[in-house]
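One chain comes next, on its own, written as structure tokens: the form predicted on its own.
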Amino acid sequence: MVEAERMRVCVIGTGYLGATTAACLSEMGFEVIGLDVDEDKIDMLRSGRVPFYEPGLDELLAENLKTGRLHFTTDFAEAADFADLHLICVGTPQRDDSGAADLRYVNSAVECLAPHLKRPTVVVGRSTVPVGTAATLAARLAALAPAGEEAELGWSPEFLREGFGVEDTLRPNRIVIGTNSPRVEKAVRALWQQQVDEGTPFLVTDLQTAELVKVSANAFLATKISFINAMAEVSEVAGADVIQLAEALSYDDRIGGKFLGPGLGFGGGCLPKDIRAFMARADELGVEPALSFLREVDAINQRRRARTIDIARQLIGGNFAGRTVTVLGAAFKPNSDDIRDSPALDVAATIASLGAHVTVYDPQALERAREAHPELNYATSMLDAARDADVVLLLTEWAEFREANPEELASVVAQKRIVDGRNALDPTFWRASGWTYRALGRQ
């Protein structure tokens, strides 16, 4: 292994995790090559354009392409010759036939890279995988690489939040590396030495523990979100206010207020598929009862979507047929254009299937939404989307929607009715402006 300041890095996979990692590592001073089999994606990155929306990443990519520290390729041989450290950052989506993780891209990354590793090299997985995957891949890497056991594999889970990916990469809240190899530990420590010197915790574990960290964190966060949404169900029936309940709970420092926001529930490419893959792996290991609670976590999350539709249907008199409905939001969360398992789009598509004329607006995700749901209508502004609406649903809490002027919106709608699916608005303010306001878990 070369000295830290001269270590060159290959990032395999240039999706959300990979592109963000590559740009940030080059910003930290490393020479980086991003590798992907998708030629169109590589061409886009080479031109300085990011194939998804992430605040600040476009600028970071362009700046580091200019310095020459960052470049991209589709050639595994070139990447193997270039890099001392390879980071596997490919996706692990949910399989079509089950809740289990689809490992084809992770397996392919190792299968394609290994034959080109002719000198001592460190490979580190960052993708979220079922526990036990890394040990299998480590053996496969050593068997296929000309360098044999000198090609070593570790696992270092990522903790990026979409919308905050650049910040979370440059200033991580912890670094975890699963390995029993001093050489792997040294390489990963060198990669993050600046952050460690600034106080970022650096944890060394075995492979299995490292694999469990990310899915355990996501399972815990999903459970916390579904817990407060379960309390929202109770609050509606009992006549309580779940927002006040959540605030009261947040002052208990054993609970805290983060991820205690009741509403439409979670979506995206991580939490839903990760908890399902976790359950599937537990079943394979013979410990399915240990994670059986996650089935209800998932079920509560899905029920929030149905309840949002029910509230909207009640507001318009019990039937969507022939009604005009506005949906504000398509991305699964603000500051992202990711529509994977988006609660907002799921609700919009369901209402459209019930006979409504549904128009969707989102500041960043319209193009992706239109590709996935061509049956919906789309507008390029909030006011255009709301024109002649019988009911407006706020389903992604973009700042633009949180700060909307109720009087301005009232000037274009047919009826002043709003369903706040994220509890993002001030109900007193909106009701004072003449709106019928409804939200999950509140009277």
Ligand code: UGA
Contents of the next structure:
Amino acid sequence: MVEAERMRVCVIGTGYLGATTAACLSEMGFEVIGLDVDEDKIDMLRSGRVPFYEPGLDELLAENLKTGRLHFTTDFAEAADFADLHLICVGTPQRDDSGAADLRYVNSAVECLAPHLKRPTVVVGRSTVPVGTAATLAARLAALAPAGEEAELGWSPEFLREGFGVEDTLRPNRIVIGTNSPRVEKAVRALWQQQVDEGTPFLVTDLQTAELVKVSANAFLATKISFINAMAEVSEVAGADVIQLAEALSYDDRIGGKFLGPGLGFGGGCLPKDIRAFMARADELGVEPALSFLREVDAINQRRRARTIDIARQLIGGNFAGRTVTVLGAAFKPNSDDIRDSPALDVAATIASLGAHVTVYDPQALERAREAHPELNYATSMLDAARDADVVLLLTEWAEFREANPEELASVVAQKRIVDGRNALDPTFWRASGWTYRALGRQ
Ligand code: UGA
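Let's compare: the form predicted on its own is above, so bring in the form predicted together with the named molecule.
Now the complete complex, all chains and molecules, led by this one.
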């Protein structure tokens, strides 16, 4: 392996994780080649356009293309020739036929790359995979690569949050590398030397532990969200207020306030599919009961969507047919245009299927939403979306919605009724403007 400052890195996969990783590593001074099998994506990235919305990434991409340290390709031979370290950053979505992870893209990355690895090379997986995957891939890599055992594979999960991808990559809260190879460890240490020097914890584990760190972190986060949402269910019937409850819990620093935000629950391309893949893997390993609580976590999360729809239905008198409904938010969370398993869009589509005329507005995700749900109506501003609404649902807590002016919104709607699916608004303030305000877990 060459010295850190001259190490050349290939990032395989240029989605949220890969494109962000490639631009950030280049920003850190490495020479980077980003590889994807999707030619359109590579063309866009080459011309300085990011194929999705991630704050700060456009600028970083443009700057680093200019430095000449960042390139893109669709050619595995070119990437293998160029790089000393390959990072696998492809997606592992949920399979169509079960809750398990679809490993076709990670398998294909190894199979396409390996035949070109003629010199000693380190390959590090960053994608989220079921425990046991990395060991299988390591064997496959060594079998297919002309370099044989000198083509070594480790696993180093990423923990970046969409919307904060640049920050989380440049300043990770920990680096975990699963490997028993000193060469792999050295390469990964060199990659993050700057961060480690600044205090980022660096943990070396076996392959299985590294894989498990990622899925158990996401399982924990999902559990925490569903825990507070379960408390919201109880609060509603018991006459309590889940926002005050969450605040009171948060002062116990063993519990903490993060990811204790009650509301419509989690969505996105990670938490939902990761807990399902984790359960599927536990089942295969014969330890299904160990994770059966995750089934409940998933069920609580789904019930939040149904409950949100119920509250809106009650507000308009029990029937959606022929009513005008406004949905604020389509992305699975603010500061993202990702609509994968978006609770907001799911709710919008269900309400439309019940006969309402649903208009959706989102600051960034409109295009993707329209593609996925052409049956819904879309507006290009909050006020346009809210025109003549019988009820407004706030389902993704973009700053624009949090800061919405109740008087201004009141001037366009037919009825001043709002369902705050994210507990993002101040009920007193909205009620003072004459709105009927409802939220999950509150009276
Ligand atoms: C998540 C993890 O937070 C990252 O650490 C991880 O690296 C990433 O998945 C991944 O596996 O790649 P992300 O999917 O970007 O990141 O989104 P989060 O910020 O975790 O939010 C997930 C969902 O939970 C969102 O729908 C959000 O609205 C919801 N949420 C979050 C709540 O409902 N309540 C909360 O208190 C917090």
